[in-house]
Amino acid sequence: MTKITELIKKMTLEEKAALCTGAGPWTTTPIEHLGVPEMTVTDGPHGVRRSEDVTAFVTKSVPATCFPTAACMASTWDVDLIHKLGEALAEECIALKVDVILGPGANMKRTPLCGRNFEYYSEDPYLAGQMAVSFINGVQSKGVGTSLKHFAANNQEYQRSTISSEMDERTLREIYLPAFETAVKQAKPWTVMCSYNKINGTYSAENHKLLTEILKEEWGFEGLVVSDWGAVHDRVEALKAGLDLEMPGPRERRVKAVIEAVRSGELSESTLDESVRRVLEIVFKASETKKGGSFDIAGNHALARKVAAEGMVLLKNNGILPLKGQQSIAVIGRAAKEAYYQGGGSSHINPTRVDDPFEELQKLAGNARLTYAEGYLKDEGNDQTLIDEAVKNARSANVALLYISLPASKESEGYDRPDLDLTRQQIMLIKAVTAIQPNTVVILNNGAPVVMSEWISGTAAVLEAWMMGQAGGGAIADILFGKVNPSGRLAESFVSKLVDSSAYINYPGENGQVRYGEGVFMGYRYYDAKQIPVLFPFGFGLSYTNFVYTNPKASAETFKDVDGVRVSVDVTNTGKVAGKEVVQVYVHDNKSKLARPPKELKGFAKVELQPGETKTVILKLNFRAFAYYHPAYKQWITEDGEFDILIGASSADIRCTLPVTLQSTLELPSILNRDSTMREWVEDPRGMSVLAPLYQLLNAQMSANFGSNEIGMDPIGFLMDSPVMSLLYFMGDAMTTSPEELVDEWLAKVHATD
């Protein structure tokens, strides 16, 4: 720090303005007379995108890794695993001599429509969080910096360079800000970039509460804010709110401007000086570790291959799969022999190799026959001369394997999808084939959920196998072989049509706004709270043998919210085959003053288990488990009161439910006002103790005026929802102070403590 402060000293004005803007597409500005290196960063987050000439924006990228996207390993559900992940992309990044790299990506997949969805965890935030964390923990670990992005709010694709994402206080601290939150707090990354999107009509890159307000004074953020490419409008704005640096460079216009803006007093220096000391601190951090040298190409490909096959979801099996003694097999579908294994855009990687599904098919079958037959054209286009040879390979084998996955143009980055649906000709081949071979399986390779009713019954299996990594070709083969038990489990939602989705009616936006009027309820919150059916529900996943939950405890049955609570449960594999499964914990508030959702993911565990075997799963839950954002508190609040603790395989399929009481050790202030019914007055403690003179009264007058009942009113319903104010208007002559001056005098002697 001392060093640091000494450095800025001798800055110039000049050499201040210039740092925080880069010096080109990847590179920092170096300040060589005081020995200011450049920092190097590059795209992610599920490989190293290192260009061979750091000086150009689109340029050819070295080989390296390419891991399955974010979908896929959040299906994992498999802490441990993503961080042996995030240290493979460090070795990486040492080798190929990069300081951090953008990723990973924390947003909500708040529509399935959105094209970026592939780089992102899931609809959970809380999942999402511990993703995150255990990606940038991976990396960070090895020395080499990440970028948690998009913060925040960035859920579409659609005009996201402009739209504003217009949400209450609650939908935002509850659904947008937790994973990044629990990121920030739990792992530290080097730094935080910002998305391109307005929140509530200000850009995230000049948005004071955003940057400075919540990451840095509220979570403590450490680290340095760097602008998505290209999101800074007005760069002197985005330094007063706390956007550091931003990128790409070089940007002259933007560092006279800043020069300017502090000579003029427009920009106070301290406020640049307190970015450039965010930006000296993680350059020299990035210093430390020395770059160059190689990584291990083969053990990167084999974990890639490994995290495949743990992301992977098996989403319907008749008992077809695994796959034993098929004496012949038509394998159908470009994905077969091309394989589809990443999305378009920035994260687009340069694999050092790639499996080919077909061959390692080939290398898993033994003695059968296998036949290849292409299906479907590499666009949208129809072509029934692919159908027909589909069907005859189909009809003359045992077992029909048809690979399909998206066009190009259906998900990517920078465009959201039109749809849910594969192509047509891909749903014609689908029902042609089935038709015909009731033994098919239908392997999926896409980056977000596809719709599926138009064909699933006719399947004897689907394999969700994303966008799978430059390895997936060989890890399908390991689960339709048998030689992995699938074990993914998903991090969204599949709903059986589009309309169905949470996001539905509030999507895309009009007139440069996108209202996110589902609130709080938004993937599985709002199937659950509305009980609309889902094809799949978050958190599914089926497995070659089964689990049975048994003698589920809580370590308390009343406790305090600052303690927590642990929870217990013994899992039994009653299979014949090895497997892992995946606990999944959520909370439900029998009773609150604000509306909840039915029940929150709030914790999670994977466990490996062989036939026969149990193993205890122990879970505690924090106060944040039980605690919901009130915007009128402007905190996290609990209440006291009952919640249910449901252990399950989904959030479908609850095993145990635990009850038990929540002692709230909250003071909280109280929000009387004029306006407050008489409900809430009598709610509020403070607010009894001083009403309840006459509150029988109150309760009186109204019985007598209205104990008739003429006019059809419920006396009591209509004093407890009317305002206090309003309900002292009815007393009449017995009214000796003015029902302003009393509900005043009342609120002082409740507000006094506060």
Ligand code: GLC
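Because the structure is predicted, anything quoted here is derived from the model rather than measured. Residue numbers count along the first chain shown, from 1. Only the largest set of C-alpha atoms that superpose within 1.5 Å between the two forms is called the rigid core. First, how it differs from the form predicted in complex with alpha-D-glucopyranose (GLC).
Core-superposed comparison between these two forms: the Cα of I31 travels less than 2 Å. A displacement of less than 2 angstroms separates the C-alpha positions of V54 between these two forms, with the rigid core held in common.
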Given for the second form:
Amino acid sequence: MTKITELIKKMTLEEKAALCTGAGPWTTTPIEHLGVPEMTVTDGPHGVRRSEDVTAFVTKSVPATCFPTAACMASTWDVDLIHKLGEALAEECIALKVDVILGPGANMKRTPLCGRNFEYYSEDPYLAGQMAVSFINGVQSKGVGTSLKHFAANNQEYQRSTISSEMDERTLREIYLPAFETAVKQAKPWTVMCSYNKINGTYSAENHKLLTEILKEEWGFEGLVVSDWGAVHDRVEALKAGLDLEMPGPRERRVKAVIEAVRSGELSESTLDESVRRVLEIVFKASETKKGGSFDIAGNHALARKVAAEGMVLLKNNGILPLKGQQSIAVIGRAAKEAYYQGGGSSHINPTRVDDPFEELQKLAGNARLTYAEGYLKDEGNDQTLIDEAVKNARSANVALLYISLPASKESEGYDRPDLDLTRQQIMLIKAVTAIQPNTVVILNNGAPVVMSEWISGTAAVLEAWMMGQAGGGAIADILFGKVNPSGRLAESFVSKLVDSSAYINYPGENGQVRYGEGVFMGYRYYDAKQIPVLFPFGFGLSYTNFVYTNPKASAETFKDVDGVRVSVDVTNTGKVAGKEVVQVYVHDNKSKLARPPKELKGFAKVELQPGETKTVILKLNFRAFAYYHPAYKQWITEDGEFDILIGASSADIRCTLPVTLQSTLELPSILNRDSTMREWVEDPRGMSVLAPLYQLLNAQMSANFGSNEIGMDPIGFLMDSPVMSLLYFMGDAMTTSPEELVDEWLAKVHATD
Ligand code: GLC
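Switching forms now, from the form predicted on its own to the form predicted in complex with alpha-D-glucopyranose (GLC), please provide the structure.
Shown next: the complete complex, the earlier chain at its head.
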């Protein structure tokens, strides 16, 4: 019998119930006489927000490194770098005596309006999953736990605690779960945090299908499920669903309710024991890592600078960048003096230090004369004098650098953005400056896409710097002066206008529901399918050098789904400076029973190349790279047929196409039933073998009676989408056997070979 099992036997019902609820805002309940220690958890995905007093909900947190937020991390497309960031976070958790850090956030970026998108990775489940895996593995490699959040379908802040995310099973499985599934299976997070919202009418915290059937039984999750803070409505129902730990605590009434439920038989003690077991496993695992000491402040600041520079995305450049030789530089915008480096809400960090972007520019600008103008106010107010001052400076300079940050009033945890716009003042400022200074570079600090159509045409360059963390000021300077060659790639599409966005027509929902009406066609999947031009596509980013792709190969032209296929391509740096390229591999299914997006990301690799250097990038595509989730079979399926493997520098810049043929090894049961149409019978080989005589008879009769109709109608086409059962009824009493009996007889033959 294990130590844990022994322990549970010694625990009273009261102790068990108490253990499954926090003792305070950030700690679990210790049981001293049994040697069960307290465990401390705290936010947040890009830095340790440890309150000086863990018994207080929100007080000033102790200084810790504020790394770039998830949107920037994902734009690095560099899994090794994010693993290193995770290791550094763990080092700081250990020093600050934190056992579990409440991150990563792996929710899909369904709408660019979501106020919390800065804390999430991508609109693509594959990229988001790979980022989450790297983060979790990095942190946990040091014996510190993580909390994969917010499970699941928490894709907006609007009514986040009550709204129901309404979607079909396939959309849930193919878009909103895979990042969590990949992270659970490949990185085994110690904890998973359930989301506030409902999914198809049931709170995540009380969703047995989500927390037990899918997460624990299907995916094999062995850690504990913790609630988002305040996400539990009915503690007994939540325990039944598989929610192991309610946070925050204490919740005397809830503990009492659990005790009463066990005593009344409403809740089986074995169900409670399972949660107790999971909590004890993690609490003891956490206690194995000795806490205390210090962390490398300077080293982690330098790492934050490297991640920020790797995640920044150069969106436009007419050659003005990298800066060189300019004698006078007009620096404009409050964000040049007050770095806008993180977002509002639970992830907000007290940084160890913050780079001053202006000073960092000064360090690299040599003898250039820098001027400063505020440009815009901290809030959304207008002030023409600030614009006039900026224009004056810009006019007399060789180049103007506009540091533009969205005001915190626009985006944060807790609320969504009303639009994708910069503030009016900022738009007027950019237009006024670019009107007189063609060498204008706009540097954006924002957590999620903004629209640019009113002002981008007048700019010489645009750098997306995101919420870049405390060292972002230095990272911007590194890129502007070419110390770092930008290699970030967009992990989300930048639409030209809000109404184009894939969630637009269904966001934010109404009457307590938000319908995911776009289904699997979310983000670039939607823009590709609808052929909607975007401002900057998923996967896009410029470099100071160029890359050429040659010699694309697939390890086999025809292969079995279980064997997968290896794809290789040579990438050459044809420019004069070293740089990093992100080779992206998408898969296109030429024909499928269910509608599929035109292409889906299924592999990527970031590669560093010296000028003139060539490297061969090799990626393996497995079963899931070609599969899709079929709700009728309740599983991921592959179908025989032709696929195109698309190798590109972005989702819209495909450099090579490899046609391949997949052989499915699945033995799928027939899904024919009493309501199946003629078409479904004909397209199912087993169905057609049984139905052939009737099909020929109907074909002959319809052709004889209607074949030469004056309107040229297709007689058999007329029948194909009618249920066979209905057609048999049309044949009236001519039949001795009832349509039900006949169809059941045929179905028995079809399913005999399932
Ligand atoms: C919040 C957030 C969650 C955070 C938790 C603790 O409301 O949704 O991400 O970890 O509370 O602060």
